[in-house]
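In the form predicted alone, a lone chain appears below as structure tokens.
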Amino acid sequence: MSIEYNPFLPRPAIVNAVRDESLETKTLKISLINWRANFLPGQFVQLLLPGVGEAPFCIASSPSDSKHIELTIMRRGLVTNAAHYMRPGDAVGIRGPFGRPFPVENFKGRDLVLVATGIGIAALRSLILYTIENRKDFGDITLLYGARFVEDLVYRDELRGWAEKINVIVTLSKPSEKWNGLKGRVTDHLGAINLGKGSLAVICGSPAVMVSVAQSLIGKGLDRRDVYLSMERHMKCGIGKCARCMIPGGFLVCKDGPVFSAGEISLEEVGE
């Protein structure tokens, strides 16, 4: 008789493998032992540091590789500070996957048009890398990506890979004089985006980011449901017990989400 796994217990992992994304932020490459991580891009797991804590985090890589996950992370606090000082060999813990992905089924045949801001991006690289490996299955796919300062940009060596395969645009907000790339806001930038019928949208970065581009899209004829947001950064236990990730409408983003449509929550509310 075979023994169904309990989605709250770790399993065992080894670091892989570390790399430098930004200044303050590294993706780890997480091998797991004698068994298979079956996940959707948006889907989340919970990584576990011995003697230090655990905290969740979206699985960055793509669905197709289930003997590894990639987590990127930027230092923030005790967990993400000591991932910081994980190195390959080392042992961790993974609960999940857990949490609703994105729809991808339904995002078949359709412009998709991929928005992040700084870290957010993590949230949206397994659906990236999901779409570019399934290319015929969508039409045109454009990522806008915005950060602050050029050494704030992750994944920098693969945005030029991706650019083969999607549209990409990149945006500082705060650039050098040496940057040649575009400036601004990612939503003074959503204007040349063309939005044929039948697009969606997904957005990823700040409560106040993701409203704005939600609220632009919208305006440029979005259906609200059509508009999809990550709301990753607001877990906290990742098991719906705490509470502190509760947004307004009474949703555990943990448990409900973390992916959202605009058709469901209060962008309003959720931008303050």
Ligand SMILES: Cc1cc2nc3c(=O)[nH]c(=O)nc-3n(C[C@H](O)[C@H](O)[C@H](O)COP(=O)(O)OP(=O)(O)OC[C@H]3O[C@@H](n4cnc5c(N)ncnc54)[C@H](O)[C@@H]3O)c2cc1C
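Give me the form predicted together with the ligand now, not the form predicted alone.
The text that comes after this line covers the one chain and nothing more.
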């Protein structure tokens, strides 16, 4: 007899490793106890810290490892601060994976333009690892990643390894004098990216940045349906029951998203 999974109940997990990524960001590698997470890039989980609370985070690891998940967490408030104090061996609970992933099957054979700002890179890491593991299935892949300071850059060590497999462009909007890489916002560098006929784009960052990048790429000829955004909203249930995460158009980010194409939502309204 198989016992059906109750999405309201957290499943047991243990922090396996903690990695400092930047001043405000850590990655928790979490071992799942006697269960597996079958997910695709773009999906999220609700992380429960006993005695503290629960918050949603994108799964930042590759779907090829279903015994562990990695969450990259930026310090913001109650749960995220507590997450930064977690140590290997600490018990946590996980609900999910939830949400609509990136339609990776439809991405095959296409040129991918991945644009991330700030902690938005966490929502893209699973997709980046997936495309690198299945590199021959995709055309050109370009990651354009923007942060303010060099200290804000997440996955700094991994970026070098990714650059051997895909094009990686990093730009800082408030660099120190020592920075000899690209300067400016991601929108300043979109023009340098070759958008072929089969290109599609995935954008993760603050709503205002996502909207301006999406509008710019659509202006350069990309079809709205080929421009994907990963949305963040305050959540409670995570499974489409409470309407806490509703966005204009009546979509529930937890269930209908978090991944949407610009053809489905009103960019003007979600950017407000």
